[in-house]
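Taking the form predicted on its own, here's one chain by itself in structure tokens.
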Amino acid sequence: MKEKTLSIIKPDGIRANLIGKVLSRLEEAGLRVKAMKMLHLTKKEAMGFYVVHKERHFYESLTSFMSEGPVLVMVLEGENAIQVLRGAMGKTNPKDADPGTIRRDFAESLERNIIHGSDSQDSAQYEIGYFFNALEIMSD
């Protein structure tokens, strides 16, 4: 099933100059970029984006991290895009991620793990709408 998902190269990935390497991995996995923009999230914007984690112990540090530098947000499309993206990213903790995944190869820690990806169709729909309007997303 062809679907869209959202991915973010986090501040640690931008700082490490990994945009090209991450995009190459995503394209090699069969995903196509349909929209992209670089932003520097405010703390409030990061808190709004990660509101689903508001009650979690890591919410404060996550939102601080996500607002400490620029991020690259993008809409990706492909067959089973959510599953494909999650597979290319690897597990959240890079120590547990499979070799050859983005997080295993580039991430430094559980929180500073280079990349975000929607985990379901519902979250993809919410997350895409958080950053993009319909005119900004390319169609075939």
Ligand code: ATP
The other form holds:
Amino acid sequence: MKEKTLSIIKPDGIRANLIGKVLSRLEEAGLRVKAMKMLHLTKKEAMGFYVVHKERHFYESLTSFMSEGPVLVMVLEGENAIQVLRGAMGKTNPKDADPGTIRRDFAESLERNIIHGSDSQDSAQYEIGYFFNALEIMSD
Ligand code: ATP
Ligand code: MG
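For the form predicted in complex with the named molecule instead of the form predicted on its own, what are the coordinates?
What follows is the whole complex; the chain from before opens it.
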């Protein structure tokens, strides 16, 4: 089933100049970019984005990290895009991620793990709407 998902190249990925390498992995996985923008999130915007984690012990640190520098947010589309993106990213902790995944190959720690991907259809819908309006998402 063709679906859309949201991905973010996190501030560590931008700082390490990895936009091209990460996008290559995503395109090679069969995903197409349908919308894209670079933003420097405020702490509040990062908190709103990760609100599902507001009770977690890492929420404060995670939202500081996500607002420390620019990020690249994008809507990706493809067959089973949510699962395909998560597969290309690898497990949350780069140490547990398979070789050949973005996190294993580029990330430095559990928190600073280069890339975000929506984990369900519900979260994809919330996250795409958080950053993009309908006119900004290409339909062709
Ligand atoms: P993401 O939502 O960013 O795609 P994920 O779905 O693999 O990552 P989540 O459990 O949703 O993992 O955690 C969100 C993010 O919070 C992680 O990607 C990581 O940056 C950070 N994180 C998760 N667990 C921890 C932890 N125990 N300590 C520090 N940071 C963490
Ligand atoms: Mg998540």
